[in-house]
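The chain below stands alone and is given in structure tokens; this is the form predicted on its own.
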Amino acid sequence: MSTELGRVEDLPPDYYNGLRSRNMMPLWPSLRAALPFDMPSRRTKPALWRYRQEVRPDLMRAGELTPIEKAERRVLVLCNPGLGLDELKATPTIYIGLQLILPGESAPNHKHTPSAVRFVVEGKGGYTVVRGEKLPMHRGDLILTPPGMWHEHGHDGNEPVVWLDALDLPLVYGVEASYCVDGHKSQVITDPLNSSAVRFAQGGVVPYATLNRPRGDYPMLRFAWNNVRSTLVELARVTPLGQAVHLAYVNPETGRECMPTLGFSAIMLRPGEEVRLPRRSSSAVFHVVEGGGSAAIDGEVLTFEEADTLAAPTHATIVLSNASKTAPAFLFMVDDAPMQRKLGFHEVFDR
């Protein structure tokens, strides 16, 4: 195909000006820009957001400022500079938010369009409650807010609680779908004891009932972080050093991706140890669950902390390292691949 196309310029003035008053533009001009060879056109910049130093201290002072009734959701939102600020994303689908709950406030009850999962990272006695289940929010637990389904939050502790918020928001903004629904009154708690993450404790056994019943798309709710941690480390022990300990949360009756758009997954760096990982059509978003390092997107290297967060373009080349020789690193993975996989062009490139 050519890569010489014709231009706006070469068109006659009341030609290109009678199309555009009639609501059409030719396609040559601006074909390149929306089809490129060989590699998309990429405004996302790789990036980190310093919890510690940064958002911590700012999302505190959030919640000083703005009681909860003033902001339902008190959120600061990790926007991607590539992307400009005012559109919230991390990724070009990615929404990703800090979330600060103090002690004795709650987060009304509502429901919405857009996918949602909550991954804590500090503080005791918060909670979520998802269609009745009380699902307990400990530091690196993954709880799954899926859409269209009733959600709130409260706090039983005494310190603040901040957990980060990823949803597939730009998306279902994109295509004009974005919207929530009040739930005026607070749900009724009909299983406090999260039972099922009882019932999915152990991977490759399920309660046998469910044998004779349909697949759910969410039987389970909340993935707890001290069962994935020993999970990786055990799952350490059998992989050959250089390569990914990393795991994905799936759906524990289907074992497919846990929600439609989006991926997670959590990563183990042995002590010392770099890993290149796949390049991926797929954008990704970092939370430092344990540990420190570094992260080299696109040949940008970028130093990370405990509870960072970093952001990575589609089809970056990224590479992993954990900067202590004696204590493993820990990472929390967001990726766009489950939407890529089901609109059909998710790619994994050769190193």
Ligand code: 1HN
Contents of the next structure:
Amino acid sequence: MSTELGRVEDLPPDYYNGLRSRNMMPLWPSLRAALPFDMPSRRTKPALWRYRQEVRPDLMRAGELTPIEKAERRVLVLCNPGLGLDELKATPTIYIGLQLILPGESAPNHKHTPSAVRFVVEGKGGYTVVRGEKLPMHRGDLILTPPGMWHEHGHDGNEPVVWLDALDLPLVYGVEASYCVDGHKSQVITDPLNSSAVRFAQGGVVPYATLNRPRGDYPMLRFAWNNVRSTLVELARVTPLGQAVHLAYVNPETGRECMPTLGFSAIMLRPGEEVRLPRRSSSAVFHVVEGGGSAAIDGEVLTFEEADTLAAPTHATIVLSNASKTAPAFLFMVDDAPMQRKLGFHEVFDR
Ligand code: 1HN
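Next, report the structure of the form predicted together with the ligand; the form predicted on its own has already been given.
What follows is the whole complex; the chain from before opens it.
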């Protein structure tokens, strides 16, 4: 049915106001807004945050202005201009922040209901402790802090360390389930050797004992960028040009998504390559690990450089281009497809 539905103005004011006073509303004046035909209405805008000229200087200034004790987590949050600055949303479900930790600083132990990951942007010597595992943070590494898992950050080096935080905070906050527990003291490091990243370093083989026990939810908490990058380079050799060279980060014991609500993946754009991603119902954030180029998101062209971050609304058309004729470009991608798949409405479109 696509007929014009009744409006509020069509109702006697005393009837409408009476409904409101009894905490009721008629559906039909709002039905088309709540359930538009064929395509959701989206407030999220295609957006770009430039690291070198904009985010980094503001973040370093935060390092001068706000001691870590006064911040707990020293973070600048990337806010989608279509969603309002107070919402702390890069997309309707994805929170993105850039966190700075200076030499000698630490960020105390806590756990919370939202899922979080870290993706390292710059600096040597940072580490995160999750579940007693001391996880080194090298540029491009992905570190998981699953819901309800203790985590704290530290810094053994001598230069600023910056990473990107991605959380499902808007989703968890939206269902009024977001809260945190303070750890009061640091974790005891029971695994100083980052052994999970070592055990699962090679795809296709897993420690034998894995076969004799139930699949673990989070067997691997750190995904080293050097492995992901070299696998992309190999995958590029067997992937036709114009087809996305795209790897998903998965739980190595199940082969499925590594976190419950957010999905993580990495894309390589070969020199001069242009790739049209399949249009999907999920929203997404891209972070540039290496190289430069442009992203046409719903037709809006955004030119990116290394360490920039971009946001794309649900259902967006996305075309990625590498500006260099000689060097590859690498992007890290966060989306909310795992949440949409679990809720049963994730879609991939032909065009
Ligand atoms: C959090 O736990 C961290 O642990 C960073 O570094 C940012 C934003 C909202 C809620 C929790 C962290 C966060 C956060």
